[in-house]
Amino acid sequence: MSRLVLGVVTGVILVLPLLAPAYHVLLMLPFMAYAVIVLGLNLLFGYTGLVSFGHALFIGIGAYTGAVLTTHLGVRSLELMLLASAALGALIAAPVAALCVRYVKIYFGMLTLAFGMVFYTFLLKFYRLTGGDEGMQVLRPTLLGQDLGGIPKTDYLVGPYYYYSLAVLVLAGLVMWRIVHSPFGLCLRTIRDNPTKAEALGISIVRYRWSAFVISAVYAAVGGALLGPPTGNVDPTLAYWTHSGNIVFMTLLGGFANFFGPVLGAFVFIFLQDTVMAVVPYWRLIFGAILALVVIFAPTGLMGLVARRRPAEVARA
């Protein structure tokens, strides 16, 4: 039932452009580009149990990569930004991490938000190197060695674009799929469920999470970079740790506890934050009150609420 469903959203996805209006078919960009990042962050989150409130550090490492790259460096590829981003953000990552992941609960999520804060004044301070709170100009990058300069940008974005950060989606979603489901994703359950008896079992709790932490920032980096082209122009406030919280709050809105959960999140987070935004002006009341009965009466998530109607189904038939 699971794969049908999945299926049958797959196929909307993929017809979304010739279907439905440019204005909802944009709203899937980012969409798409904080599915990669929730992705990764609950690798972290719901199969390690760290939760970082830093994490828009990586967003914006991967956004400002590609910032430099088109505007400064001339490198027009998306392909060789979404690499340089991976491969920066693991960089930084290392030694984040290893220090980070030696804490656990409230202290790991305050050393992630001050390395988040760092790299969020860095941004901010140096106008000459990242322009300071206007930020940097994100140049239309070519898709897999095509220069799609000649086709008017909306095209572009809901083309081209929209079907190659899908199939970027995919992609990171069958790697992360295959890391949970291997005996690395093993291993990190049990660090989340009992560190001491895995310790007891020989496992090495800060290899393992620091190997969490890294490949989460490459997933927060490569998402970061798909943010940009969309806008073409990346700002600090993606470094910002309201950032962060929203990422969080994706996460946590899906389910964490599911591997599609945060998916469905970043989905109803992106499309819900439009909508309230449209109607009412303090639409982070409206989202905190939001957040606080997910909590209340569906502690495991949108995704928990669909599991347990479910088996009462079955039970009732």
The other form holds:
Amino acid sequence: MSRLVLGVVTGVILVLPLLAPAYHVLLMLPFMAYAVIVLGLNLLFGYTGLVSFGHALFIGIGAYTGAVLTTHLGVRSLELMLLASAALGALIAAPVAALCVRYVKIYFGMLTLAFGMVFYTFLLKFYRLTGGDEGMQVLRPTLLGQDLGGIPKTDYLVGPYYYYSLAVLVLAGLVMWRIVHSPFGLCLRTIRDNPTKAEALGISIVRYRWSAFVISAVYAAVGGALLGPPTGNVDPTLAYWTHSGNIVFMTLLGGFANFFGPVLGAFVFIFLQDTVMAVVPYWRLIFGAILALVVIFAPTGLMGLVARRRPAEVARA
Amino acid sequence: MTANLVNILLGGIFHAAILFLVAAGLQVVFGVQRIFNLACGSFYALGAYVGVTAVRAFTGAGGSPALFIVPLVFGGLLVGLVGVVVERGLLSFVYDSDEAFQLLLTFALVLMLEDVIRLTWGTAPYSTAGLYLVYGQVTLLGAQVPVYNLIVIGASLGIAVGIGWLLTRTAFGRIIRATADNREMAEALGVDMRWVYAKVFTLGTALGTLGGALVIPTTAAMSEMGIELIVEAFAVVVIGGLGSMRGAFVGALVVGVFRAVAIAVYPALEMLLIYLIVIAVLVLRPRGLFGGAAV
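Having seen the form predicted alone, I'd like the form predicted together with its partner chain now, please.
What follows is the entire complex, opening with the chain shown before.
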């Protein structure tokens, strides 16, 4: 059943650019970028039980890596942008994670927030390097070596770039599926549910948490790199702490206990935000209320609500 | 030279005085309820807007400019009552939930309050103009210092002493400390937790709103001021140690003064320096300078 749903959803996404108006197809681009980000974040949040309030740091790293590569270094290949973002994300996450994973709960959250703000302030204040609050331009990248500079921007985005993002998302999803269903993923869940027992079983808690952190940072950086080209611009708010909060919000909204929950959350967040903002500019008020309701009444998110209505299926899965 | 130094230091201490109020609110709530209230910055912004509105209404109704501090403080404290509503209406549902959910609920508050402010007061900066200069300026070691700033510093010191007295010398303070130490035992001894939580959260909120009201005569209220201040208040409590009042005091001084010096010497460093201090403290001494709670 869930495979059927997944197949139908994938099919719809595949043919969407042919059927839906360009406006909605364009909205799918940030969705797919955020989907990659929250897939990674949930490895840390849902599977390891650590709430980061600083993952916007890595989104910023990915986005600015793309900007620097295309505008300053003359590298236009999206493959190289994604690889460089992933590498840089991992490189910066390695020491950050080593310091953060020694703590849990609120101290972990605070430390990640502090690191995120360090990077944000760096982006904001080192004007010559980063463009300050105006941010940087991201030039149109080439895809698989194809220079697509000749076609109109919208055609580029709803066509090749759309399918490229989708391919990245599917690949990221498959890899994450393997990760969480591997012995490694099982260890992470053990650590989340009972760290003392995990340690007694010989699992090195700190090392596993560190790995989960670094993987999630790589996902955030790759997703961040995908966010740049559609708007053609990146700015420091990408690394601001409220942005970190928003991606945790997406994860919770969809349901952190389900593999696909965060992806659903990102989808609902992006499209609902767009719908609300078309009517009133006060999306934060409405989203804040939604978040409060989710936290109080449906902590397992939208996926949790669906699963509760069909208990038989949960038992089978 | 000395004039410059005095200016920088007093500017830093003024900022520290405000930060202390907000951070004290954060500390008392965390100490008793174990909730890290991300919305304390939003309460600060709310206090600022209500403060300006109250002062404008007061002077508009013909009140003497020299008395503007009365409606300012009154408005700032009164809006603190929003804390009761938030505590009873939202937080009371999640006391048994995981910390992550409590944190996210306060993040929901941050989102909502930011738009409530935009909806009520618009997006343009909102200020009382130069009203705070009615008290004039004094010359301290060659530096011109507005008297209002000294009043705020004095008031903040007074509140610090007042909180110390409340926590250590009154029955309510004993109950608060007992709850912070051992909630179950306090409850078993007949303390009604609902009341304690409601009062403590309101106290924390009122400290934040008062801080916002007091700062506003010297600057302009903006809808983003809350989410910007929270990261500073956060730095204060981390440096000082979560839950500790003395920590909030020392942390506020460290952040306020370092920030002022950084802005004067090398502006690009401003908050970067503060966060680096925060990280250093968290890594070397995760409980902060005065924190007692276990990690």
